[in-house]
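Coming up is one lone chain in structure tokens, specifically the form predicted on its own.
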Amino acid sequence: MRRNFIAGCALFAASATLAQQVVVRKGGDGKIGISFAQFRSGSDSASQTFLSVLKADLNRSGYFTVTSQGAEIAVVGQVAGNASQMKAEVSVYKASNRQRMMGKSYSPAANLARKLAHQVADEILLAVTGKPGMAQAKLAVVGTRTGRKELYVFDIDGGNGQQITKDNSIVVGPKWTPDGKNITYTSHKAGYPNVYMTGQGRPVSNYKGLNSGGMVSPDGSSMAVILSRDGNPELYIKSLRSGQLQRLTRTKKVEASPCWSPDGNYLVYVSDETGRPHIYIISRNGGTPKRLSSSGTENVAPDWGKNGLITYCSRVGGKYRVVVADPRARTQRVLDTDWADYEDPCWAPDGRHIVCSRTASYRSAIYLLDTLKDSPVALISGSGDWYSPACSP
């Protein structure tokens, strides 16, 4: 993250494909019309929440438009419940020939209406398009609702928010563990930056000096971390079993924000080796790093998605923009956004969307960007500033 990098400088100066899928048209807005005209909902709160969240998830996916006319897909069934339980039956058909594409029954507790809606949204998307969804993902974010930077977790649509830390200090750099059960983050609650993990009371990295940027490897065995134990901030890999350290960089400059490749064989990170922050890739076995970014006055906050693409933040024309890079093809493109600053990008699990922070008029909020041109969507805003989003796997 840019903020982590600046802080460091200050310290030291996939899814299965189903048959019979609907092909997304390229005409018009290229989206699939989906109708709920034949779906009945009870008047209870849980049922109403389920239906409204489900429709919003499908619209937000970028592949569907919920409509009552000219729909290609029909959702048929019902949902009803009471204060403790709800039951839902959901079937999906092609409107043209009534071919059934999905049919399931659900009986969750009433307080799980939102969770069920997210699940069904992803199941509908997979059944119709064969593509993975993002509706069930969680967002770890840093927020200032209490006046301090604390860690929060939300559903990816910005609902169901919960405060995780009460450090009464500064929390930065959240990253999910590969199993999606815990979050690593840097906290200054001890008076200096250490790396912590939710579910553990003690820090997972508390060497002398700076500890930041902790991210667990895809296989769960190691953690990439930035340490200044030998002088200036350098990139290390720490074994979570033995505690053994492997130093990867020796630049005598400042490194920051490491992120693993999907296969765990490489790391992308930030270094100001050339005098300005740029994005580099290095093998987990060490060796000579390769520079990825080629333009912009400042390139920071890389995130390597399961789709094989790397997104990062680049200062272009005085504004922070979001870049999508293909490290294999050595191509890069800047996403079209408005005049605000867009920072801290991370991939959503669908491989299509990017979640980032948007800063305008000195206030920061969390936004969803569509790499296929849909307009940005506000996810979390108000009640303080919101930064550094991280999507669960």
Contents of the next structure:
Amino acid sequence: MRRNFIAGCALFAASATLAQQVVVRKGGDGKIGISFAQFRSGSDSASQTFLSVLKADLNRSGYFTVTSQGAEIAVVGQVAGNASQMKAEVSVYKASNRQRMMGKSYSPAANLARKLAHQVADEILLAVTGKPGMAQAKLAVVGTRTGRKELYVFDIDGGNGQQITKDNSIVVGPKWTPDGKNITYTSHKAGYPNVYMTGQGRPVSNYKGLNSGGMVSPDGSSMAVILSRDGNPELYIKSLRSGQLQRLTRTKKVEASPCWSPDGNYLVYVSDETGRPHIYIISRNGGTPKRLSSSGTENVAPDWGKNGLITYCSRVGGKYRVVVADPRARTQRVLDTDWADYEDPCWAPDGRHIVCSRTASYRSAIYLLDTLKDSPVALISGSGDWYSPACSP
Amino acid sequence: MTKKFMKWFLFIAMAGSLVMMSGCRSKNKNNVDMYGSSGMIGDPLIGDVPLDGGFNDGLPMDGDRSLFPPVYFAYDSSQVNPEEAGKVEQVAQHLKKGKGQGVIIEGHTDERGSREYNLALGERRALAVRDFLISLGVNPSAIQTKSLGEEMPENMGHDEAAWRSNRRAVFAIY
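Which structure goes with the form predicted together with its partner chain, now that we have seen the form predicted on its own?
Entire complex below, previous chain first.
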């Protein structure tokens, strides 16, 4: 059952990639043509997986179009493997002057073909454009496939899905720890909403009342969390060393969804102290919060990217849309999306793409949005609903 | 300007703005504004009553939900409406007569909006009912709150009627 499900996801990702391919107009659409005409691949399954995942990753990156004609960049080399081991040699040349931009060889276990492809995709992108990629990122998502709400982890292309929790309960709001190794989430598995961290049996927060929205700080020392222990849901920072609590807000209303700034000096979060939920920024030392969102009847689910920009979900004209805000310049832009509801946006590590949930006709799937120009792409869909994606750093 | 002078200046400025803020608040109290008229249950101006310390290990996890009907809420509101107040009074009577050890108030929202925000809003609703029970003389330590956000709808529909019946606080008596 699980194997079929994962295979289904891989298939889906492949078809999504086909839809994304565009006709090459050299230099016209700003994409860099990249050719595999001089790259030889073995017929073993590891090699085939490596090549197809690599090409799909490059197309999905937004910077490349894999093509055999008029390419500006040539990938030269070979990949071969057997049941246990594989070997790949990858060089990247500029077609115009045969300048070598990258040359590496790899020999991982054959079952790591997908992982290697993601790594090579990010390395090629970095060598050619100098920009960070997202191909190696993981997605933590909540899925309803079993009839309960469990935590799952996928590769960002929607492949390699794994069910993480088997609690027969409710999982809300997963967030990665800054080292990308663990996930904090809210679960009712012990009856009351507690915050848990993968790999730890004991909850990381289980005060009386509400414990939710747990997110570990960039330096790993503390956790932002929403608690109602003082009689109302408020934003706190809990030291992960001493367990000591620092209360940041005092509003008599609802606070939710904290997310750290990349430098760990600020938190962005939701508060409805004015009567409607809006996005606020507060210093990690407390003080007066500053409101970021100005319009929309509902502004929720902020995520602060390493690029310094904050994405959040805003109800505009009766639909949930994704907003990108620059907290320094105080500018805000609503991304172009169709009639569906787009919620819970989070930045991919490339600082260009946003992963979010898309809900249409009461079914939810995970989508990739491009903040520059490409159309949305489905990443995880089918076999129940999928929502609340969190992208690993 | 010396540092000391700056400090005093800031202090006076802050005190001034506090006076202005409280002025606005008392004005609001006399109006029928978005929170309803003054003195409403769940009024955000009523002080918070801290949950009685510590962790939730060993708290009762379940109770009898069939004894009392749920309290229903308006959209995005955590205020107990006057027409729902009688339900809370019945629960208070029951507990004060010693017919139950205590109550778990389960706060729920409708499906619209962010799940994390709804989890906090469900807790706020449960706490508003808790504040009301406490004001009626129920011992705070006999009241537990548990938010389920939008995760456990009573009605699986996607229309106004479904949403109305899902915005609720349920009494589980233990």
